[in-house]
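One chain is shown next in structure tokens, namely the form predicted alone.
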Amino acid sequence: MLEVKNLVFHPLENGLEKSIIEDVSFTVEDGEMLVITGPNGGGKSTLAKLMMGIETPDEGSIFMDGEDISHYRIDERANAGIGFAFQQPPRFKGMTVRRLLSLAAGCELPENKCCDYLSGVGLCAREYLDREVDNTLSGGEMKRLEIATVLAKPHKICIFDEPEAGIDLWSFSMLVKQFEQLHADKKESLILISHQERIIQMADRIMVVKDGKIEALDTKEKVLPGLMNEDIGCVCMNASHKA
């Protein structure tokens, strides 16, 4: 189980205090399925930082199965069972998508494996191999990459920060199968970040982030319909249409 205890965030920006997350608490049970969602600006990927370790709050504590993991870094925090993928997928040159599943996943992985975990975000696998993860590749097939990294190793909890964000319809369709079939298993618990009515429909529970605050935090049969009711921009009908 993760458990958020009174998270605060206020950093400097051109000198001066900005309040980005304010008092935020909540957990996140084994097996569980939160979607996060709210208007753009409201702080949900700075939450979603903050609990990977790549921000530091100003206060509050962050516990893993009873654990105390405020203070541990990134890589203890990935070494704890934290999954993380990022709205904007960093690139590396000189790596290959081949090394890079390898590395993500902790050990080499044969090739057939690795055709799976593409082909399981929408790219055509031999195709991307031996392709480097550089700027030869578009946004869409980063986020894809991105979510496949993620995907090769075993977590305790997984957190995904717009996964939806640049990628066709087709290859969305089958990160909601994905997500669909994980959700199932039960082995992992999954964090999503997100504006997308069929992914926020996935969800046991919705948390709406507005202002840095949590607006809304209950299951989806009692959050959704207040969400389509009321225009505070975060429900889209469909993904995009970009490659």
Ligand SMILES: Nc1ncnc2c1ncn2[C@@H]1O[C@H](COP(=O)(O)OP(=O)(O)OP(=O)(O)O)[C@@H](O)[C@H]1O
The other form holds:
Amino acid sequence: MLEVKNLVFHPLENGLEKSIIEDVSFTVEDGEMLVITGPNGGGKSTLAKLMMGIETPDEGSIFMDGEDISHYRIDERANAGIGFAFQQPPRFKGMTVRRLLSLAAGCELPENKCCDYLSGVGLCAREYLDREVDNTLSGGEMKRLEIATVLAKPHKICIFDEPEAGIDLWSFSMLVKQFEQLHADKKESLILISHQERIIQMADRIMVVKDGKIEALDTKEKVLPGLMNEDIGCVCMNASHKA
Ligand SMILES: Nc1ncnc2c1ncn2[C@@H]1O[C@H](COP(=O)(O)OP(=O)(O)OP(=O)(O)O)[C@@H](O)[C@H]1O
Ligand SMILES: [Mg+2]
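Would you mind giving the form predicted in complex with this ligand, to go alongside the form predicted alone above?
Now the complete complex, all chains and molecules, led by this one.
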């Protein structure tokens, strides 16, 4: 179980404190899928980065299975079982897709395993294995590759920041199947940050983050009707289609 307690993040901007995350607390149960949604600039990615140790909170703590991991570095959190896929994946010039997958898996992956992970996100291994992870890959290719690297290793909890961004409809359907399978296996907890109705529909619970605060956090059945009725603002794609 992941437990986030009273996180506060007030970075300095031009010498002035900016309030980005305000006293946010929530838990993610084992095997649960929590979907975080909310308006642009609400603080979702920042919250994810605070969980992964990419940003450092001013206050608050994070526990995994009862252990305080607040002081852990990024690599220590990864070793403790947190997987992370960025909203905008970083590129690694000079590194091949094959090498990146092996690094992500933590062992030298045989070619057939690399192929499995790539085909799981709709990428043809023959075309991609020896390509460099540089800016010759399109945005959608990078997103799918990054998701494959997270899927290449078992985790306790995986955080995917807008996995749908820039992905074509066919590949998106494959990703949805991957998430459904991970969720059905119940071996990993999932945090999906998304504006996509089809992903939001998969959630056990939905958390709406707005202005750095939790605007709503409850079961899908309780939160979704509010999203559809736009009580919480225009936060999800297709929100105009009433349930
Ligand atoms: N280190 C920082 N210093 C100053 N401002 C920051 C910093 N990190 C994030 N912000 C600001 O915090 C706000 C929240 O950003 P964040 O990326 O978390 O939003 P988001 O909810 O993920 O939005 P989106 O849906 O567009 O991805 C934004 O206004 C952003 O510019
Ligand atoms: Mg974001």
